[in-house]
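For reference, the chain that follows is the form predicted alone, supplied as C-alpha cells.
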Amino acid sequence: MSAARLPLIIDCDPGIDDAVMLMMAFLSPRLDVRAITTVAGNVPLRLTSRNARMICERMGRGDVPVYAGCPRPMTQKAVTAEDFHGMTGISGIEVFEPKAPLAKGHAVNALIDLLSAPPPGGYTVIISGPMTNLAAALVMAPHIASGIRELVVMGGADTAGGNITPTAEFNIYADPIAANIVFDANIPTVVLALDATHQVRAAPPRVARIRALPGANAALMADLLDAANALETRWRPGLWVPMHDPSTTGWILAPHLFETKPCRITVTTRPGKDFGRTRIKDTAKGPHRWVTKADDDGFFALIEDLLMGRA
C-alpha cells in the first residue's frame, strides 16, 4: 500500500519563482494541496491572486481553491517587487483571466477554518512570501498553531546578506512584524533563507536539460526559468536565478538534499539600517531549523525527476 499523501497548504505571492514551487508541488503524486492563499509580495495582491490561478490552470489543478489574502502588512507601506518581477508578477508565461474564480471568503479566515480541523497528524504549510497571512490568523486564533506538523519558509539571511538592504531578505522586510510573530508561535519550523537559496541556481546548462525533456510542463518550467535568469542577469549579471521559493518544496519532498541546524530566531522591527534582519540564536532546542547547505545538482535531478513521473 502506498503511503498517504501530505497534506500541504501553500502561501506565496506568484511571482516566478513561486510559480515553479507551485509546478514541483502539483506535480509530485507524495504532496495533496489542499489550499493555496496569496498575499500581496512580489507584485500587489491582485496580481498574486490571478497568477497562483493561471498556475493552478496550466497544470490542470483549477480544482485547488485560491483564497486571496492580505493586501498590505500589518503596520508598514506594502513593499512590492515589480522591477525585479516585471509588472505582470509572472515572466515567461502567457498571462490570461483564469477560468477558475478566487475562492469565497478571505485567506486568513480559510487558514484558521483549515488549521482548526486538521488531518491526522496535521497540516505542513509553505510560506513562500511574507508572513502577514499566518501571523493574522495567529493572532485571531492561536490556537491554529497546533494545527502545523511542519512550517517550511523561504525566507531571510545571515551569512549571504540580505537582497533588499544589506542585512535583510525581501519577504521578511516586506513585514517583519508578522515575521516575529510567526517565529515566536514555537511551531516547528524550516527556513530557507538565502544562505541557502543563493546555493542552488538555475544555470543555463540545467535549464538546457529541462527543456529538452518531452512534455507541456517541463516547456513550462524551462519557460519561468529562462524569464527569471534574463530577470537576474538585468540586475545581477554573471549570476543565474536562485531557487528561492523552489526550495521549500525541494524540502518537503527530498530533506537528504539539504543540511540544517536547530536554532531559534527572532526579526529586528525597529526602524534603522537592520530593520528586517533575521537574527539566528543556536540552540539545540529549537523550535527552528535554519538551512545551511543545498545540493544544487540533486535539486535539479529531483525538478527533472518530477517532470518525468519519477519522484
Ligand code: BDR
The other form holds:
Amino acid sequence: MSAARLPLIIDCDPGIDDAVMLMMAFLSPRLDVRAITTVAGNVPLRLTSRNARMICERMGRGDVPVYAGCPRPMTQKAVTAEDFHGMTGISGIEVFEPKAPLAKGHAVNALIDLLSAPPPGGYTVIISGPMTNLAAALVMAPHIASGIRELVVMGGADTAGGNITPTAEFNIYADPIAANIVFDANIPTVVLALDATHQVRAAPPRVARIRALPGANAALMADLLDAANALETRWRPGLWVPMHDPSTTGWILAPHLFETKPCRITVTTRPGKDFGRTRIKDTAKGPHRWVTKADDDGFFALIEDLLMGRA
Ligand code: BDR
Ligand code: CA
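Can you now output the form predicted in complex with the named molecule? The one shown was the form predicted alone.
Next comes the full complex, and the chain you just saw is listed first.
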C-alpha cells in the first residue's frame, strides 16, 4: 500500500450512484477515506445516513466514521429522487441495520473540526449531494476553505441541459443557495456536471463485465448498477444510468480520463424557469474547473481494475 494515500472526506446522499462512488473510494489503496458526512438529498437524512453505513459495512469499513448532517436545504423544502433510487434510496441491495452506529456529533461540526486541522497539503473533499453541509460549515467557519486541497463536486449542467428541470441538475436544484455559498468560497473545485456524466453510462454489456468478475464487491456493484438501469429506463426509455457520483472518484484516481476548462460558476437562485441553473463564466485561472469530456471506456476499465485490485 502506498505511503502517500490521499486523505479524503466524502459528503454524500446515498443514493445508488453515491454507493458506487463510495465503493470505488474504498477499493482504491491510494485513497484514505477519513470521514463520510451525509445530507438529505435523494432520500431523507435518516436513510442516506443508514445507506452510507450499509456500504461501509458491506465493504468491511465499519471503522470509517459516518456523521449525519443537515436534514433539509438552507431555505427551501427538500426535494427527493426516489424515482431514480427507489424508496430505500439504494435499490439493488437488501436493506439492513448496520452494526456501526452513526458517529457522535453533527456533520457540519465534523467538517469544521477536520478541515480546521488538515493533514499536510489539505483534504480532498467530494460532494455528491446537495451542498448544504459544506455551505453551513463555511458560513460558521470560513477559514476551513484553506483546509481543502481540492473540492470535487458532482452537480450542475450546461450544454447537457438539466435532469430535474430543462436547465437544472438535481444536486444544485435541491439547494442552490448552498451551492452558491460553496462556489463563492474560492476553493479549487472540479465540477463533474451532467455535461460530463452523461458521457459515461453503465450500458448493460459493461455491467455484465463487472458481474463476471470474481468476488462479492463485483456482484454488489453489478446489483446496484442493474437496479439503477431498471429505474433509469423506466423514466427515460432507451437511456442507461449515467455514472454521476462515481465520476468524482474517477477524476481523483484518473484525471487523464477527463478534459476540463477553467471557469467561475454561479447558480441562479431567483425563482423562475432557470432556478438552480449553473452559469459558467470562462476565466483564465478558475477557481473552478468544469469537466467537458470524459473517456467512458477508460472509466469502466478503471472500475474493473479497482475491483480486481489492479488500480
Ligand atoms: C445527482 O442527483 C442524484 O440523484 C445522484 O445521486 C447524483 O448525485 C445527479 O443529478
Ligand atoms: Ca448523490
